[in-house]
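The data below hold one chain only, encoded as structure tokens and taken in the form predicted on its own.
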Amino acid sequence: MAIDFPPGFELGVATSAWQIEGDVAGRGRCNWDDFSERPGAVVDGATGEPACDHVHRLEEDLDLLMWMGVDAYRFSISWPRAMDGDRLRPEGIDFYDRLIDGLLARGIRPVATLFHWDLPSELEAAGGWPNRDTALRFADYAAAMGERYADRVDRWATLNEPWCSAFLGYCSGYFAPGRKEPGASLAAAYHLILGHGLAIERLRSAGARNLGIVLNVIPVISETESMDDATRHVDAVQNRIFLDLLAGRGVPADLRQSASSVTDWSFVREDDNAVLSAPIDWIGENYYSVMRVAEPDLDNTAAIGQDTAAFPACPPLRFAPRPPFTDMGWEILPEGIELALREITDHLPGVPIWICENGAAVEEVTDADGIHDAVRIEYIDDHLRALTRAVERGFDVRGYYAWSLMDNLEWASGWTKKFGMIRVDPETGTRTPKDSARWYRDVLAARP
């Protein structure tokens, strides 16, 4: 049955720079280059070279986007590819010129994300996002990108999923830079939103239009009344610290209390509020799953980045996802997307929403007839239908980008988890559309 999309609803796909670009020699080093070279940091030892070799196979990948028939392509700019310190890096700028111009020539809207987790190594060495200066440097980088591409990029996101950068990177150590410092993670979260606000101001001054940010708001569900306090803490760390800062409410008061043993919050400045809450034209949501908070038991576990040992004032808890699961172990709950939309809308009423990532790593079957990924098709179809129902109920959602165009380096999971609708052979780089790519192409083509 055809999906009934609202008029003008935008459909596309998304990728990120470090996961696909390769060509490490053509850019500066980043935190993920350093992190991936540590033994055991990435499960299969994969590094950013060659990734999907996208830099050298750009025309082929642009043609695949046109073959799919997408309205828009969300990509990220690699800060260390575009910039060498405070100067433009000519090879990198040329690459993004060719990418953006190639999209426009094929009738595809370019949607650029400025930061999808690949921080220049020299900034990480200087303290990274816990250091306020990184936010200032990010604003300079944003200004340079705005001055170069404002005339051609249709929509801009400052950050992608700052929760991952802050808490997976600086609290759990699961992501680059691999630090386990709860206090630093909270400073990082604050400075990421400060950097976002400063970047919004600089982008707007450069003439860039349609400015926003992409979060991964994960609905947090209390399994029992007794876990409500723990649930509120998890929601504060996962969602409200970012939404409240963007809404001009400052750091949530309950989080200030529950994290008081790991930070004195001295990095918070009251005169930052106007910058932190700089007006945005849209907000992105990356929706994959929900978090269910349950009573602790003998098999007590915590989701990565939410380890309560890092926040001693939080009550003991465990996370209890329900089947079915994706290959990442994430609960599949399409209707949860409306819970995320509600939390965003409550904090930022009147701001249009784009679903900037949604997809699944699943088991696939390969035979002479192709690459079969029926679970991925069902997953995306179910989420698109849940999304259109949410629009019918009044949520202002303007578009959807499937994650991902192609198999890529799934960060600390390397090549072991596949989200792509197009298979990429990690040895040869050969691209092969899966059943899901053909299905999505048909969905796009079937619209009035």
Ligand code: IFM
Second form
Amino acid sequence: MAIDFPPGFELGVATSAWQIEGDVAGRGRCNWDDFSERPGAVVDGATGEPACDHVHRLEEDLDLLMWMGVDAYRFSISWPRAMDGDRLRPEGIDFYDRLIDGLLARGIRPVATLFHWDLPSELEAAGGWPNRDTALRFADYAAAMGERYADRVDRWATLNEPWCSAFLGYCSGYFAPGRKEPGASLAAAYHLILGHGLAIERLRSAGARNLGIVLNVIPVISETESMDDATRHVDAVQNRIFLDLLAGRGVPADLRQSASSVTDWSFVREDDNAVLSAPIDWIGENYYSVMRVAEPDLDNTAAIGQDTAAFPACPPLRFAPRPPFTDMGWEILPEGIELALREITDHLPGVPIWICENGAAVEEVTDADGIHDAVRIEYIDDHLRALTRAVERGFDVRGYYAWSLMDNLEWASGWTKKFGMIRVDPETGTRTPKDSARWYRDVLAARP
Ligand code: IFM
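With the form predicted on its own done, generate the form predicted together with the ligand in the same format.
Up next: the whole complex, starting with the chain shown before.
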């Protein structure tokens, strides 16, 4: 049965720069270049070169987007490709000019994210996001992008999933830059939102429209009442620190207290509040799964240590996802999307929401007839239906971008996990639409 989208609902696909662009020599280095070259940091040793070689295959990829029939394409600008210190980098600017103009020429709305985790190496070396100055440099970069592209970019996101940058980057060390310093990760979270707020002001002054930020709010579910405190703590680190700052409520009081053993919070300045909560025109949510918090399991201590490492001062707990799972081990729960929408709306009433990523790494079967990824189709179909039900119940969701247009570098998992609707051969770069790409194309075409 066809999905009944609300009038004007925007459908698209998403990617990010480091995951697809390649052409490392054509830009400055970033934290992920440095991190991925460290033995063992990325499971299969993949680096940003060649990724999907998107820089050299731009026209082909733009044609695939048009073939798919998307309304909008969400991409990210690589800061070290666009900028060389505080100057524009001409080749990089030319690349994004061609990308944006190529989208417009094909009738596709450009949706740009300014920071999808690739921080210029020199800023990382200077302390990265735990350092307040990075937020100021980010605002300068945002202003430069606004001045260049405000006339053509339809929608802007400052950051993508700041939780990953802050806590996977500086606390568990699972992502670049690989630091394991809980106190620094809280400072990073704060400065990311500060940078976002400063960037919003600068983008607006440059005439850019439709300004927002993309979070990955993950509904945190307590499996038993005894785990309610742990659940609240996880929710504070995963979701509330970002939502509360954006809502003008400051750092959540319970987190301020519970994390006092790892930071004195001296990086928080009371007069930052107006910047942290700068008015936004929309908010993005990347929804994949939920987190279930259960009693610690003595047979599972290794897993406990690994998971809780990302959460300073976390009470003992165990994450207990329920089947079915994707290849990432993430529980599949389409109706969980409504829990995420509720938490966002409770914090930011009246701000329209876009689902900026949703998709799955799954088993695929390749035969003479093509690449069959039935589980991905089912996953996206179920989530789109859950989303339209949520809209019927009153949530103000205006669009959905599937993750991802094509297979790409899945960060620390390298090429071992595939989210694409189009296969990219890691050896040759050849693009082949999977069944899901044809299915999504039909969904898009079936709209009245
Ligand atoms: O590939 C990532 C993306 O870069 C950010 N959101 C989650 C995706 C899947 O892990």
